[in-house]
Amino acid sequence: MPKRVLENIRAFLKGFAESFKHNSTEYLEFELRELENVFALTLMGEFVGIPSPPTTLVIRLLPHMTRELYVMQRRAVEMDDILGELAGMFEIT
């Protein structure tokens, strides 16, 4: 094979590998965010009716959860009420 063809193949494979690394990192970051949300919901689930761990455990872990609480608050503010929008479209009261 000519040298130029090998260089093109290497460049293509390098670009493919970089793209794969970028996508993999994005998936891992998304998974981390979701696991943090699940952890926070597990500890604070009492507010939405999910059985939660003992209160003493929650209180001991609370200082370590400041980031998760900010994330939960931001997600709650950003979420739309889909059922409310559907009820408004069909004028259900």
Second form
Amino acid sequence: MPKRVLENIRAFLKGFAESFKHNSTEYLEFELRELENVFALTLMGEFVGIPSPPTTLVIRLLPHMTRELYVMQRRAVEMDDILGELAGMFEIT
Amino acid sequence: MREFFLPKKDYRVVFFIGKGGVGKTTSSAAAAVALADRGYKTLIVSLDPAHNLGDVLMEKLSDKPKKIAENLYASELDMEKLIKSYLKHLEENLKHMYRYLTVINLEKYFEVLSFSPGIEEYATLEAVKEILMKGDEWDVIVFDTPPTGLTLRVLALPRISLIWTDKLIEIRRAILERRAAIANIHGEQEFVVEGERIKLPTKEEEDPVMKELKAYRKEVAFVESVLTDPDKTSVVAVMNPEMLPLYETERAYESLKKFRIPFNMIVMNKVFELKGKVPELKAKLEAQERVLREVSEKFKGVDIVKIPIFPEEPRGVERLRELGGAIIGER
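Starting from the form predicted alone shown above, please give the structure in the form predicted in complex with its partner chain.
Entire complex below, previous chain first.
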């Protein structure tokens, strides 16, 4: 029985630490996603009419940009929910 | 001989610029012939999409340097072919990597890219860069350029590209810093796409995007350093004694100054000289006189060479030789 309690306490503490870790990086992760989005958007700006960096540079970077393009694509899909995400992050309900 | 034609550090790059139809190709070919004659291993490259360097030299040219005479090599760059093959190669690479990205229709993107504004300038810059990187093979590289507008934009590109690249490096650095911070807390981060796991790079040395950015920056900085070095690059403007070419030369002079690219000389081509008096040509001669006066007032410290109009266009190495001597200056 005490073993079970100990395990529970351990699990609770682990969960607590996890959530603490999560909270501490939540802003960073949001910022990172935004930066990755901006980076991809800058390179692919021609699509939306933003002036683009040198074409050669864009073409050279594209093969390495899987992640950023993925983030940008997700961003485009979840466009209307940015406010929701921000509200969630700042615990506005 | 004018010293801005002499190779001082390894090699010399000479750009002949000017309005369409003033005789850039003839002057540049003549200068190249004369330089080759004096024992400098010379390459003349035509960057003009409307090629006529081959016509002037009376040889069929391609994008590989062809030996025309002792020490003289010539080539014509085919921009359209260059752009097409460049994009084709990349499209294939990218198609393979991005097959899952359906939102971005790559085929359409490339179709747009080949017509996107500026692609020609970038392709020209790429070509110039490749030639400069192998510059040590030559003593003198002469560029016969497209009309002023396009050429000025090409010469301005390295500076603009550097500004862009620095900005992108800054954002990239911010991304990597945040990734590293997150990885510190959560451990290594992975990114899963279509079942493939990709580790997210957090260090500058292992991030392919950063590596590419830095490699590009280095290449562009190299071109910029060559173009702005008065011991390596000189620009020769070709013009006719008329008002419009004068205005254009002035504009070129100002913008080259802004980008710190040395402007050394004006070749005043097709100057009318009459022995007798022809009343019908009086107005024309007066206009010419006015332009010649303005040029010598406005471009102080710039060499000016007058080339008389020839009854026939000089074509072929033999006939270019004499003209070239006048341009580069006698021994």
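C-alpha atoms forming the largest set that superposes within 1.5 Å between two forms make up the rigid core. Quantities reported herein were computed from a predicted structural model and do not represent experimental measurements. Residue numbers count along the first chain shown, from 1.
- After superposing the rigid core, the C-alpha of N23 moves by 2 Å or more between these two forms.
- We note a C-alpha movement of 18.3 Å at I9 between these two forms, with the rigid core held in register.
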